[in-house]
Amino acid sequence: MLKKTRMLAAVAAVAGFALAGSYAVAEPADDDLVIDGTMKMTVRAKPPEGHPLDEVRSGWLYRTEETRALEEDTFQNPGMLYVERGEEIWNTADGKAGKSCASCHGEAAASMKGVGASFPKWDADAKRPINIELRINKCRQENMQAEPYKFDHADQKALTTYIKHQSLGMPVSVDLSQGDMQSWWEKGKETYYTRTGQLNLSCASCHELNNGKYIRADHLSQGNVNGFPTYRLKQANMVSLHNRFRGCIRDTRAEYPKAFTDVLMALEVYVTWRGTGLSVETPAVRQ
C-alpha cells in the first residue's frame, strides 16, 4: 500500500511539473565559459535548420556557479583525470597484435582532432552509424586483435573522453548526407518524443517543453550531449552518454534498453544533431 501511495504521489508531481508555472522557473547563467582564461567556449548557438528551439544552449548554463567554475580550470576539473588515463591508454601496447591507438594513428591532438565534434558517423560494414565508443571497439578487434571493451568499462570511457577532449572547442557538426544516416535521425527524432514509462515522459518533455524550469532540485536544460563523457558529481565519476540515455528512460519507470542498440544510436545521431554549432566541452562537468 506504502509503495502504491508513493507512486501516485510521484505521478501526481510529474503532472504536476508538466502544468506551465507549476515549478519554478530560472533563466540560464548569461555567462561565459572560458577554460583557463584562453580557450572561449560556444555555449549559445544559432540551431540548425528544422531545429525547434530559437536558441542552442550548453547545459553549462544551467549549473550552479561552483559546477560552473570546476569546468573553468582544468587543475580543479575531476574529468581531467580520465583524460589523463585515456592518454596512458593511447600508448599502451594490447592484444595479440602488440599494437596501440598510437602505432596507428601517432600522437592524438594531431590525429583525433576534430573526431569527438563529428561523431557518431556512418560506418559501411555494420550499415548503421556508430559512436566513438563503437569505433575503439572496432580497432581494437581488427587492427589490435584485442578483446573489445564492455559497455561502461573505465578504460573505455577513459579513452573516449581522451579523444573527444582532442576536439575541446571545436563546435559539433553531424554529417546526416552519410550512408542512411537521414533515417536514423527520424528513427531519433521519434524516439525523443515518444513518452514512456509509468510516468509517461519524453525527452522532449523535460528538455524542450520545460527547459529552464525546476524539477527538485535539478534545473532542466535543453539535454544537449556536447559535454559527454561527463564528470558527474552526485555519481562521483565519468558518464557516458548511453549510461544517462538509460538513466534518463529508468527515471520514467520504463524498462530501458541495452547500450548501442538501434533505438539509443538513433537517439544519439538526433540528440548530437540538436546540439550543432555548441562547443565540444569533455570532460564537462555537471551536477
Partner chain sequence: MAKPRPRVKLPKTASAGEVITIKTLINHVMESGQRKDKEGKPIPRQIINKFTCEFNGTPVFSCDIEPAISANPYFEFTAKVMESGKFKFSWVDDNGETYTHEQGIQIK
The other form holds:
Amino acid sequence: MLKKTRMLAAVAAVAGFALAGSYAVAEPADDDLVIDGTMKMTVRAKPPEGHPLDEVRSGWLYRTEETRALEEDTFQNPGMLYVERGEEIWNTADGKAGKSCASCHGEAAASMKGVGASFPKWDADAKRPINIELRINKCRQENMQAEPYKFDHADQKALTTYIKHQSLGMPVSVDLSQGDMQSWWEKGKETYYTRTGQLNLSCASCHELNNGKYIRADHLSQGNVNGFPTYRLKQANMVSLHNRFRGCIRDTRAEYPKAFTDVLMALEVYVTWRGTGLSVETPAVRQ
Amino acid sequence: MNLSRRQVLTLSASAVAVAATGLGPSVVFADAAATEKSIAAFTGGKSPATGKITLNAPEIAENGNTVPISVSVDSEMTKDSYVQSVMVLAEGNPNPGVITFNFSPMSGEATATTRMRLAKTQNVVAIAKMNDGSVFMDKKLVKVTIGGCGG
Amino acid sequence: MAKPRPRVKLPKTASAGEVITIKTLINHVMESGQRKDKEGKPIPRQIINKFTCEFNGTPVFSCDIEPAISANPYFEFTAKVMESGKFKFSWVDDNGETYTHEQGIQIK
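Same protein, different form: I have the form predicted on its own, so give me the form predicted together with its partner chain.
The next block holds the full complex; its first chain is the one shown before.
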C-alpha cells in the first residue's frame, strides 16, 4: 500500500516537474526582508566569481506572503523559541569539567558574532572542514569533557540555532583559502551536479535550472542555506542543514548518506559558497 | 504568482487535497453535517446571518500544518453591546472543532489571530455570537497543497 | 523539546483607554491524538486545551482549544487598558499542568 502510494507520488512528481517546465514560472517576490522593522537582510546578492547564476537569492523570496511575514517579526517567528532554548544551554554547565559554553566564551552576542557567517571552516586536527554542529561537539569533548551530541539531538539544533543567530544579518562568506577547503569545494560541486536516485535528479536540476518554477505545488528556490537551522512549517520544528540535505536526496528516491560524512560536508562547503553575500537569517522560516 | 500556482493546481489534480499532516487513509474526516451540528450547539439552533464577522485565511496554504488565520467582528465592545465568542470550525479535518475565542468588553476590539492545522483543502468557518444572542458567520475555502518531493 | 516556556509581547506603557495588541507564543508539540507511533499504536492526545488572559484579576480574553491548533501555539488579541496593573496569562495542558506568565503595564 505504502509502496504504491510512493510510486504514485513519484509519477506525480515527474508529471508535476514537466508541467512546471511548461506552465508554472513564477517570479520570486519583489519584497524586502526587514526584521522587526529595523534589521534589513540582504536577500539578493551579487554572485561570487565563478557562480553560475546572475543573482544569488534567499529562499525567503520564494515563499508565500504569510510565510514571509513569520520571519519578519522575531516574536512571531517560532524559531526564536529555539534560540531562547539555545541560550539556556549556552549558560548551563555540562560534562566532567563542569563548564558551560559561557565559562570560556562569555557573552555569545560578542564572542559568537560572525561565526555563523563564516562556517564551515577548515579543522587542522581533523584535516577536513567542520560545521558549527561539529565544532560544538569538539568543544564538548575536548574542553567540557562531555558526550558529543548525537545528530539532530534537540539540544544540538537549539545551540546551533543560537550560535548562528548571533550573526543575523551578516553576509555569508566562506574562506576557501584555509587548509584544503578548495578541494572540498570541488568535491561538493561534483556532488551538486551529479544526478542520483530513481528520479535521476541532481541538486542543480531543481535549484539551478528550475528555480522559480513549481515542482507540483512547491515553488523551487535556489536552495541557499543561509537560514539554517530553519524553522519548517511542515515539521513545526527546527530542521538542520544535513537533515534537509538527506531529505532532498531521499526525495530523488536515492539512498542518502549519513550526516556529517565527507560527501555531505563537501556539499555544505559548496552550497554555503553559492549563497555568498546573503545575510545569515537563522532561524529562517520556510514551508 | 497566484495565477501560475492556480494553473498548476488545476492541471495537476494530484497536487491538491492530499493530507499534509501525516493522517493515515483510515482517518474519518468531519463533514458538513458534523460542522452543522457544532454550529447549532454553539448558536442554540439559530442560523447565523452573514456580515459583521470577517475571517482572514490564505487562499492557498503553503503547508497545512501551520496556517495563519484571524477573525475580526464589527462591534462597539461596550458593556451593552459586545462579541461574546467566535467559534472556528474546519469541515475537512478529523474533527471540525478548531478554537473558540472568548471576548469581553475589556478586549477593546473583537479580533484574534492564531495558526491552525488543515488536513486537506476545505472550508474554514467562523461564527460570532453577540451578547444579545445574535449570530453571524463567514466562510473561506483554503487550498492545502503538498510539497514537490513527496510532501 | 524542553519544558513549555511562555513568551508574551505587550507594550510597557499605554494611554488610559488605549486598545493594545498582545502577542503570545508557547513551545508545545500539540500532539493531536490522530498520529500513530512506529509500532502503529495511537500516540495519546496532549495539547494546550485552554488559554486565559486576566487584567488585575478580571478576565479579558480566553480560548478553548482543539487539536487543530498548530504546534507552538500562537495567539494574538487586544485589550483595552484603563489603569496601570498586571496581566496574567495561563496555558492549561492536557497533562494537568498550567503554565503562567505575568507582565505589568503603566498608564502614561
